[in-house]
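Take a look at this single chain in structure tokens; it is the form predicted on its own.
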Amino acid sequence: MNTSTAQTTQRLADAGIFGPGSEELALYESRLTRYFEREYQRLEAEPVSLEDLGISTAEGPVMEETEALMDSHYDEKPEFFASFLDKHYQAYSMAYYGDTPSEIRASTASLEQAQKAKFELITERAGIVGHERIFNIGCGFGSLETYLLEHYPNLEITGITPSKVQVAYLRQRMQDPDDPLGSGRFNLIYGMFNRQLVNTLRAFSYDMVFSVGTMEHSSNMREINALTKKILVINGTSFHHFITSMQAIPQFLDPTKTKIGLYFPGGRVWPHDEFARHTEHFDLAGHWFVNGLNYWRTLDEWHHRFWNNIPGLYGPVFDTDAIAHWNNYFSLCKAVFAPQDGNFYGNSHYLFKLRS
């Protein structure tokens, strides 16, 4: 640890803020993990359904509190995201280290390698051939786009995001002819995926629709599929990757009731089987649960990278309160994925084929 880092971490410690590797944070995270372990065990013993809770995924707006979500999270300062995301894809979603807890723990993959493995897994399950026209709902910093354009020279992709920070980043990359996003095969839309937007798109113009880390922000799964249907060709498919739990977690279905809502206004964690029920327009071709320890490892790596870059963030970018806010974010998120060896809370994949 250099002098600058040591001085910064000491100043933060004096303010009661501790980073990964410290005894203080290890104790805090272990207590959080034990709390969620007990909660998951209770829910397994006494499960509740969305119907029991009076919650429907077939009505209401496609997404809620989008502006608040951008303001409080996705439009955070670019230096924040650059401090912890992988350097190649800038992927702000789970990396993939293996199928089982033992494989995940034993993996020696770097974050960059594990993010690539995630995209390899997604494209395999989605059945990408390489000449598709793809629409990506919630493209983030263009991570899926980067992978697909690098590996499939005949593929075209359109991404949409409501984040002005992400749009500025993507537009800059699109100006570089040596960047995959500057290849002319990437189209960017700044806005929301909703009925108004879909009505401006040419009908039956895409072979596949993707979302990666977006459906947590959706409150109307039926409408998402109805809108997706409108832009797909005959026999088109959709593939979705997002955080889920094996049983409904009532407090995670109301973002006003947990600290997670501080970071993701309008965000929810849906039960694994819920989206699979929405087959009004599609046949379910496959769905998978991805062990949550993959996201625990991803978050832990992000947390360490964030903390290692603290000297460049503290002062020029973030004040003490902001450092504490995001430091707590990583700890809280790690604690929800860690219990039960990642078998209760993780990610799910869904592959739908448009019904003839």
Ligand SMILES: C[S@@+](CC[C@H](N)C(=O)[O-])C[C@H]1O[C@@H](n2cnc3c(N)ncnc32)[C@H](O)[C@@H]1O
The other form holds:
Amino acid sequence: MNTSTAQTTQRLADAGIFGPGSEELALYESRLTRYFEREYQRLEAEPVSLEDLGISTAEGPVMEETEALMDSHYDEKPEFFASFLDKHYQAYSMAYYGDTPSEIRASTASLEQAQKAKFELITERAGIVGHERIFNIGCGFGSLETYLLEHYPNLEITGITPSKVQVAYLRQRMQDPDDPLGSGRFNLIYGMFNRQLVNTLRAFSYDMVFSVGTMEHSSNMREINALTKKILVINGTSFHHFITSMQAIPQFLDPTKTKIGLYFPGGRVWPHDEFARHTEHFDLAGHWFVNGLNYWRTLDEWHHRFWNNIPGLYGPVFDTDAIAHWNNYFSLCKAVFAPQDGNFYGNSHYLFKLRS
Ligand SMILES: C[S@@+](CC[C@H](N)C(=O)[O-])C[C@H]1O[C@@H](n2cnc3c(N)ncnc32)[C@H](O)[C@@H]1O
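If the structure you just shared is the form predicted on its own, then what does the corresponding form predicted together with this ligand look like?
Following is the full complex, with the preceding chain placed first.
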């Protein structure tokens, strides 16, 4: 540790804030993890359904509390995201280290390699051949776009995001003809995905619709599929990747009840089987659970990178409260993915094919 890092971490320790590698944080995270371990065991023993909870995923707003979500999360200072995301893709979703807990633990992949492995897995499961026109809901900093445009010279992709921080970053990259995002095969929409937006798009414009790490912000899955249908070609497909739990976790379905809502206003964690039920217009062609230790490792890597960049963040970018806020975010998220060896809380993949 260099002098500046040591001085900064000491000032933060004096304020009761500890980073990865400290005994204090390890103890805090292990207690949090034990709490969620007990919660998941209880829910496995006595599952509750969405019907029991009076929750429907066929009504309500298509995306939840987008403006509050941008303010509290996605429009946070760009230096924050730059401090921890991988440098190549800037992916803000789970990286993929392996299928089983032992593979994930034993993996020697870097964050960048594991993010690439995630895109390889998604591409294979979605059945991309390379000449598709794709619509990506919630494109973040263009991670999926970067991967696909680098690998498939005939593919075109449109990304949508309501985040001004993400849009500013993407627009800058689009100026560079050497950047995959500046290739002319990337189109950016600054806005929210909803019916109004879809009404401005041409029917039959896309072969595939994707989302990666975005449907946590939706509560009306029927409407997601109804809107997707409007822009897809005949026999088009959609592929979605997002955080799920094997059984419903009641407190994670009400963002006013937990800290999830503090970091992600309107955010919810849906049971693995829920989206798969929405087959009004589509056939379900594939449905997978991805072990949650993948996200635990991703978050742990992000947490270390954030903490290694603390001297540049603390003072110039963030005050003490903001450092505590985001430091706690990484710990909290790690603690929800770690229990049950990642078998209860992870990510799901859904591949839908439009019925003709
Ligand atoms: C966790 S990030 C994932 C980003 C990216 N897909 C990735 O994997 O790197 C979620 C994305 O959903 C976007 N989002 C949230 N609400 C949205 C809405 N109403 N319409 C479209 N995108 C939305 C956010 O701006 C962000 O880009």
